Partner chain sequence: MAYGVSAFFGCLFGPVASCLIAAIGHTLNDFIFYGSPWWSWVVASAVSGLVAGFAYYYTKLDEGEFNKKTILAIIVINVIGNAIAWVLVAPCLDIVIYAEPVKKVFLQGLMSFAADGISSIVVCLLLTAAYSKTRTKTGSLDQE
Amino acid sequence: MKIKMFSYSQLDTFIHRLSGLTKLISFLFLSFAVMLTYDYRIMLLTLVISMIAFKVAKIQLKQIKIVLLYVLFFLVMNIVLTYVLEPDFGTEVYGTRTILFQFNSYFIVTKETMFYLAVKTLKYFSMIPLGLIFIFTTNPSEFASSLNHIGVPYKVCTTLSLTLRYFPDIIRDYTNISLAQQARGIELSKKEKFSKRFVMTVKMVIPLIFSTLDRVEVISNAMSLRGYGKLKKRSWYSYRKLQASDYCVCLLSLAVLVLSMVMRFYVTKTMFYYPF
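Present the coordinates for that one chain in the form predicted alone.
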């Protein structure tokens, strides 16, 4: 089977066989569990669950390579800016100050700040895989039908389904435009200066926006011609009933959320847990 970039891949795995509703609920539960606290133990638990799900879902590195590069870039920028703007932020958060070394009176490296930045990095890495798993393993049509069966209006469900299907098309069009530009002799690789590559990328985005608007109009006209939206209800071809495995996964993710709340409000009684 041909591997699709940043889109749903139809495979026969345990994760793929789960309902789209199950994966959405689990994604929200685990995300809330991570957002509630800066306790690295909860984040490590969520990260382990995500890595196991990645392995089971057979998601390959080349499918998420581009996404990981962008994530790493913005993550590094975030960490650098956090330190540059407030080098002693860890002391304000944890209430202690252990100086490791310092460059001058402003740029002081403390154990507390380094620990905070490490936990912040772990926070990102424990949440991002959850979203990628949802995108790569969820059939848009099945996901839309699952939402409709719990009361979400089918027009909203269809919009979400089209959105999930549209991301791969945007990436494919961008790739085609990029290859066409390179075939005309325009250098877009790392050999060219970053400033020039950035300008050329902006120039490629402009026709991509216009093609996107044209496609939206075509889809809208096609749906209108087929009488979409005239009836209050619609049937779904790819609806999937919840199985025992769906309930088990939801309970597992709920258990992680409850554990995070217990640790946050009753055990550590603080958002920023510091073990030292």
The other form holds:
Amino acid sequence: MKIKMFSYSQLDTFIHRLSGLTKLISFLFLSFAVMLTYDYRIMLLTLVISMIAFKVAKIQLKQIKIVLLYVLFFLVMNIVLTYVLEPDFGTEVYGTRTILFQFNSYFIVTKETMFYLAVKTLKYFSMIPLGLIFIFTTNPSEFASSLNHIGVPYKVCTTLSLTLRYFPDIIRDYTNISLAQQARGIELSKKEKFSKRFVMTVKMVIPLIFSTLDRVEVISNAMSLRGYGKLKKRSWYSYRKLQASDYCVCLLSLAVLVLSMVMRFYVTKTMFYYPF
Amino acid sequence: MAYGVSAFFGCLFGPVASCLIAAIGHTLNDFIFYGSPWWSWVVASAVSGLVAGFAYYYTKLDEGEFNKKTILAIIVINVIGNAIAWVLVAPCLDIVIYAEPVKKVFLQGLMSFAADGISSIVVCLLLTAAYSKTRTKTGSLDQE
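Having seen the form predicted alone, could you now give me the structure of the form predicted together with its partner chain?
Full complex below, order starting with the chain above.
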């Protein structure tokens, strides 16, 4: 299990210097801007912005290769499913039907559906970099503090930062258990049948859960001994004061969101913009 | 598989805990594997965790009780929770937020209902069975 979790790397770029709160807010604004519309112009705009941010934050392609593969797999599945179930979905949303060619009376290929699927692909690809930039450039402990500052109760935030803090420990426990099992002669590599390997993995989860439960007890005792949860508010070590650049970035992302809403509700007056 | 774990923690610590576990787990998982969370399914996960957590009130795992009633409670509650989450909440939010095709989201919902429902019941039962064995039963001591 060599999952590289939250490969946050401490670099000194413009994006890294922004406060976590700014990055969270911009991430939410921009992803809502894309979520709310099927207008490819908004998506292209977001895509360009996030590509620039990628360059500025010095994120390497090899860091995100696995994510891209997963997304591609998910996307292809989604597109195939959409097409097989509703080959005429484009007509439903755009109102016109231009048949390009047809296999039989059910599987027709219309210009509208193809356009819809292309826009959908673009939609996925413009949403994904936003989240990636956010997790690659935000210090995990700052993540919790920024969530608290947008109004999430601090107990939830602490839970989240504890999750992030203990994830590597749990992975280590899992590796230890798995190595211990293998030292006793249990085959977990690809030589063993898949079904047997699956059963063995489930069996390994049980000691993992128990070690986690022990840890839960230790941590929660330690926290209540220190009086956690007595007061209504909490301050955060990792909170950074907002700078001028933070306000600029927030405003820019807000502008994109407003533009997306204006386009949807006043200019094109539809979720599905179709230029033809 | 993950849903079984959150359902198990729900049996131990109650609905709020399992709701948070499911929601945070799903969000982080999405961040890592897809880059950006798919919010409608995060909400659905949270709902399934919340409902699964109600098993806390019908089981006495802390006292080492694991009998037919426990099994029945876990199965019924998990079926209800997963049904609400995947057949109702996830597809409806998909339509409202993302305007996905209706037939597709309900098919996806049914598929994940089957997969998550079965895996969460099986994993949760395995874990609760193992856990209850580590607990001393109340009234297990006899005066001689």
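In this text, all values refer to a predicted model and were calculated from it rather than measured experimentally. Each form is matched to the other, and the largest set of C-alpha atoms that superpose within 1.5 Å is called the rigid core. Positions refer to the first chain, counted from 1.
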query: With the core lined up, does the C-alpha of Ile99 move 2 Å or more between these two forms?
result: no
